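Only one chain comes next, encoded as structure tokens, the form predicted on its own.
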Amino acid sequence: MSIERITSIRGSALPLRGDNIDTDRIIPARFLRSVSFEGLEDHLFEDDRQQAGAAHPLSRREYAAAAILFVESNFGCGSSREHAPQAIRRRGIRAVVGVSFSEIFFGNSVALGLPCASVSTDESRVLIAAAEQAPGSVFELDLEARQLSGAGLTVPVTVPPGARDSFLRGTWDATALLLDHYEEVEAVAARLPYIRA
């Protein structure tokens, strides 16, 4: 099983304002009723969209094909549910760019091949404003060059070295790596007395 190397993500951006957006806002708990993640994207930011109506970015046609999500600080805080990045990725978002991310949300995102890149507070505001003023503008998150460019802007981004390396090398999917090297897993298991018994 080949794991995708992720070196860059290119596409339009969906701007989402607000600090401390928690996982219950991203995907409300009442939609977590199945054993799979199928269909979660249909309820992404369900309550926020209901409150804002047609004004919410996710409800606007010009952001329907967005591949990059622009956010502010402490995105994905709250519970540790992995459904939040699942819903985002299943919606078609391939990267999230913001000031900061909850540690658990970040880890769950890496496991799905969803890079979360950090920028400064000022740069986040500029990026969100650019995506609001010119919906459909194409941006590129370049993990190799550690930068995001588009709409006449180029800003540096930070991704922790371990996560960045796993995307660039295609080693971000731990389950696929185990399956690719299952004979090694079996060999280790055979040496462990508590598994042989």
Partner chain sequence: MPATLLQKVWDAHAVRQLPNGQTQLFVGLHLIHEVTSPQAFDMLRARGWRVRYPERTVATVDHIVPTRDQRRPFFDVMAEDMLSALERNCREAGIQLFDLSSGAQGIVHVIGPELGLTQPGMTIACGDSHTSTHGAFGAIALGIGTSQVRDVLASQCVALNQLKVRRIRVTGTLSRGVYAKDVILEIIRRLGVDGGVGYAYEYAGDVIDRMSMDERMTICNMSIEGGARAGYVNPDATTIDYLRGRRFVPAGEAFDTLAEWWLSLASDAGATYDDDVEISGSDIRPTVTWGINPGQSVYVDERLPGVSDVEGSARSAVEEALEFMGLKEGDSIAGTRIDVAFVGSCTNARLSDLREAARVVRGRHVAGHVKALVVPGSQAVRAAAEREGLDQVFSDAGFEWRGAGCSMCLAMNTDKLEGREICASSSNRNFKGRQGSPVGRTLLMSPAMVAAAAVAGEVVDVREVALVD
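Alongside the form predicted on its own that was just displayed, please also present the structure of the form predicted in complex with the partner chain.
This part shows the chain on its own.
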């Protein structure tokens, strides 16, 4: 099945400070009480937003149209709930840039066509400050050139080669790939001692 190639994402940025932001904060568990992902975006960071009031970046009008989320380190740790990147993606965010990401969050994001790109700690600080000082500044995450530019800055980004390749080729939705040459899967299964038993 052919899916979209993702080579670059352009748009304004939403800065979100804090290390170790977990998926319970991104989307509290009570909003997982549903059999679909629809409407999750309305509850993105619900409790953080309630507690921070109008000051929370997600509550501020100047960030309403943001396409890129700037975060710090170990973003998306904790629960494997795909509801977290689903809520982010459905809010209109098309890329996340930060120091590091939890692996399950990262993988879930790839499956949704939501690239997570890494920058150094110093560059992350500079980017967040830039987006705070001049909301609306347009940034471009260029996956081909492995760089992020905007607000007068150009910084190198890292995306693990496998994920980057999947975006550039448009193979980030892996199911079809896994169904290719299915006889090889069956052969592996047939050799496993616990299946033979």
